[in-house]
Amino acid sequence: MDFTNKKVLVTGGSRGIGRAVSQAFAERGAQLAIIYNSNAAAAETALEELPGEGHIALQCDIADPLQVASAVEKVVQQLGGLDVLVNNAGIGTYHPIDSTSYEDWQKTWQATISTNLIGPANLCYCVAQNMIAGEGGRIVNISSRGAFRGEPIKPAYGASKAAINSLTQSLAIALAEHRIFVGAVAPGFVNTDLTSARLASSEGDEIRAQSPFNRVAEPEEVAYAVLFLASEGAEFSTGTIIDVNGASHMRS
């Protein structure tokens, strides 16, 4: 998996997957542009680290449609243009249904939404217009077991990511013809800073027992299936949803 010279956009790219995708593609001879919505620092530290050079860091909050709009435009004025584009920037807040006032409940299920699907699709919009105007392109949305099992503590997470596979197969269709490839990549629980403390927690071990393996994914397990999606090669392999949760998860 060759990505020399490829333009890369991944969003949420200082932490967590979206880091470990970076370096990965950055490893492989991209040049990545960043997004974030807050910590500057994390986005400095992400881009330092990454080899190679050319690499941008963007501040955007993806549940803004103009800034999307704008960040996009930016990314592609300073990279010369767009090959691929990762979705990978979402929030899971938790608010089970017996304990959240109604109030929150409104508000966690209207922040989710915006963030985690009608930002991406705001991305695979603006995103699409200029590979469309180009030589085509690559789109991988990271989704989530829960879209299959179910979040009970976290409903409006897993709706949307539920959305996104969705979303992932309506533009496979609609972008074929001006070769855009879109694929989905659905973790179980992966071992970063945002699952830290309920891995730590006394439902760390009912967590890990999940997977045949005893453990979570790491970050760069994940990371391998979206190159994957974004390789010359895959392209036959459009609309898919490429499971990574240990065997925690079954379906057919």
Ligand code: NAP
The other form holds:
Amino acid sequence: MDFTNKKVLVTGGSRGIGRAVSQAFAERGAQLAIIYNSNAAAAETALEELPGEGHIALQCDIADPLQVASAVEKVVQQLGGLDVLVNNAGIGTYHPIDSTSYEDWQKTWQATISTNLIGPANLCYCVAQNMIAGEGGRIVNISSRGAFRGEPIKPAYGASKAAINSLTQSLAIALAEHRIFVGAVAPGFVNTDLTSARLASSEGDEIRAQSPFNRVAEPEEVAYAVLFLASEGAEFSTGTIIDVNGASHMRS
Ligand code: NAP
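Coords for the form predicted together with this ligand, given the form predicted on its own:
And the full complex, kicking off with our chain again.
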């Protein structure tokens, strides 16, 4: 898969899956813009390690619609266009229904839906305006196995990912006539900061055993599916949700 001279925006490109996605695109010739929220040091390191020239990192809280609009404008200006958007940034805070106060329940639902659903929807909106006026493009949304399997201790997260699947399908239809192709990747557990505490806990062995490989995914394995959806030739796969869960959850 070749992305020479393609301009790619990856939200949350500074750590975990987003970092591996950015690296994979850059290794194949793309110019990257990575968005991070608060960890500037991680963004700087990720940026330095990208092969190739002309990559940029921007601070933007994707939960804030004004910051999203301004970030997309800057990226388009500085990269000279945009071919691919990867909506990767997301949060997953625990809020079990039987031990969370009503106040914290409100806060977590608001923050999760703002970051994991409305943020990506706003990025799709702003980027699509540019792609519609140009030559089209590709959007890949990072969903989760939890959209299909439930998330008992973080239900807002599961709901946000089910909604992003629906957003993916709606936009695949709405944007096809503009040559914008939209897909999603739904990983199971991946070895990142988001999951490190749970994987290191007594629950870790049970989580790894969910897959017949007896392990979780590495971020690079998720990145590979993202590359496919963004590649030349994948156009008719628009609207698809690719599982990357090591056969830990089957659906048909
Ligand atoms: P991670 O290691 O926690 O990294 C999250 C990234 O998103 C960081 O770059 C972070 O930037 C950025 N971010 C978080 N909130 C943001 C905001 N409001 N605005 C802008 N950037 C923000 O996460 P990950 O494990 O790589 O997960 C990436 C995506 O994959 C998420 O959508 C997650 O739901 C999904 N996913 C992960 C797993 C898994 O097991 N890890 C499984 C299924 C799906 P800062 O560092 O600056 O905060």
